[in-house]
Amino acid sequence: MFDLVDTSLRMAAMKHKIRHLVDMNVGRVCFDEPLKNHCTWKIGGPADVLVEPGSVEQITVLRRYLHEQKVASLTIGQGSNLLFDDAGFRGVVVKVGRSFSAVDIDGETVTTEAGASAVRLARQCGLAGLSGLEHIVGIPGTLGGLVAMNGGSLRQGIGDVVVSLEAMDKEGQCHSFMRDACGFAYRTSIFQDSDWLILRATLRLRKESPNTIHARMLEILRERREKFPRRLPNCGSVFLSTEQMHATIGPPGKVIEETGLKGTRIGDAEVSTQHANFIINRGNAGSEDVCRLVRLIREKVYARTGFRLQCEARKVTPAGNVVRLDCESY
């Protein structure tokens, strides 16, 4: 009983402090905010606190406070690669969004803040006659999340064009990283599943005709519309396409389809009939529905091929641990 009262008082004090740390004229603070409203899977219970800071200064003081008070926290953009637990998140979610979406173009150099939409960034660069980001034009998400996971499509990654970036540690200190220090590899970097908060990145693109770039983007978007489900909530590709697996038995979507799992459903979570590497939310899917379906897919594919599928998507536990969906410990 006393522990419950103490926890409630501590939570009330934390909410009061955070409300005063964030300037409500440029930022936003929400309590008991449903996380299903902040991810593309549309799944997830309430976060104790969700903050959308309005400036780097607000992020700095907020991160220092959370670190000093040992409060669990998580940084997100559009939540396009995350599965939130139905129980929500016992801590503070920091959402980096439109307040951090400035894009500056100088010749072939582009400096962009972490909250910039990947789609808008690609189109803006294309209009300026800069090529190198066409492959991200149909990807939901923000620059920060894209850099953290070295996201992209067509076997390309955003890290290919990164020159340098600025990130903040959990104590609110800013650090600069040159590309070679970022550990970019296929769909990963040193920033993935870490406490780093990416603030901005400098990219080096190449000059090309805006019309040529536009035509290439239209073709990529056309292919995505034909191949991928767009009308129902999903997180994009669930499983990674590793080089060894791709060369031996093919990409995950093909392997899952050949295993006969297209259309397989647990609750309202379903393996897309359009592309088997997508799990769609048919309306009221819960986090456990998705996790059970992921486990089933991995078991069936392993039994048939001997390959264990690795997950690209991450699950956020109520305690704030971010783990791959193929992790058995959550």
Ligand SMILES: Cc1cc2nc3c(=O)[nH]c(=O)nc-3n(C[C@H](O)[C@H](O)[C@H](O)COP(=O)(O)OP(=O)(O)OC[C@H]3O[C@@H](n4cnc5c(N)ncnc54)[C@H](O)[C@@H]3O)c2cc1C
Second form
Amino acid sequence: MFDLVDTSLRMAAMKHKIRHLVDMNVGRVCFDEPLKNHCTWKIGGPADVLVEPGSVEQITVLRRYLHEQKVASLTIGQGSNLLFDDAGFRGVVVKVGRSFSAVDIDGETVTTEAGASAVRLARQCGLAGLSGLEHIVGIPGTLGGLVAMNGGSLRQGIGDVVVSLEAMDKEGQCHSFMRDACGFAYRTSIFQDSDWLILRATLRLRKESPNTIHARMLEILRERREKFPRRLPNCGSVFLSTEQMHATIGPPGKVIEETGLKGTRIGDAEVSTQHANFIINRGNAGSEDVCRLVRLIREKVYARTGFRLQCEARKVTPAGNVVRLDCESY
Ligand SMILES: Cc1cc2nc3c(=O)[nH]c(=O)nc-3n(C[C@H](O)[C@H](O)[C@H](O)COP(=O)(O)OP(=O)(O)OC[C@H]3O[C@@H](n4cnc5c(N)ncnc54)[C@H](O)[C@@H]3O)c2cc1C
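With the form predicted alone already on screen, would you show the form predicted together with the named molecule?
Below: every chain and molecule of the assembly, starting with the one above.
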């Protein structure tokens, strides 16, 4: 009983303090905010607090406070690679968005803030006659999320063009990283599932005719429209398509399809009939529906091929840990 009173008093004090720390004119604070409104899968219960900071200064004081008070926190962009739990998140979600979307182009060097939309960044660079980001033109999400995931398509990753970046540690100190220190490898970086908050990145692109870049982007978008489901909520490819997997049994979509799992459904979570590496939310899917479907796919594929699929998508536990969706220990 006393524990319960103590917890709610602590929570009320934290909410009051955060509201005070984030100047509401430039930032936004929401309490008990449904996380399904902040991810492309449209799944997830409430976060105690969700903050959309308006300035680096706000992020600094907020992170310092959360660290001192030992409050769990999580940085997100557009939530296009995340599965939130139906129970939500007991802590503070920091959403890096529109207030951090400035892009500066100087010759072949592009400096972009972490909240910039990947799609808009690709288009802006294309219009400026800079090539190297065409492969991200159809990827939802922010530059920060893309860097953390080393996301990309056509066997490329954003890390290929990163020169350096700036990130903040959990105590509010900013650090610079040259490309070699970022640990970029296939769909991973040192920033993934870590406490770092990426603030901005400097990219090096190469000059090419805007018309040629535009044509290449249209072709990429056309192919994606044909291949990928677009109507219902999803989080893109659920399983990683590693080189080793490609070489031994083929890409995950093909393997899942050959295992006869297209259209398999648990609750409202369904293996897309259009592309089997996508799980779509038919309306009211819960996090457990998706997790059970992921387990089923992995078991069946393992039984047929002897290969263990690994997830690209991440699960956020109620305590704030970010783990691979196939991680059995959450
Ligand atoms: C329809 C669809 C198609 C997709 N296609 C592709 C594709 O072709 N290739 C591909 O790679 N991905 C694809 N994705 C997945 C996703 O869009 C990318 O991983 C994207 O880069 C994630 O960006 P985000 O801002 O949404 O990050 P989130 O999903 O919000 O976060 C992803 C991870 O990055 C971390 N993160 C986010 N922002 C920051 C920050 N500022 N600092 C530190 N860490 C941060 C989060 O903590 C989390 O661990 C697709 C998704 C969808 C829905």
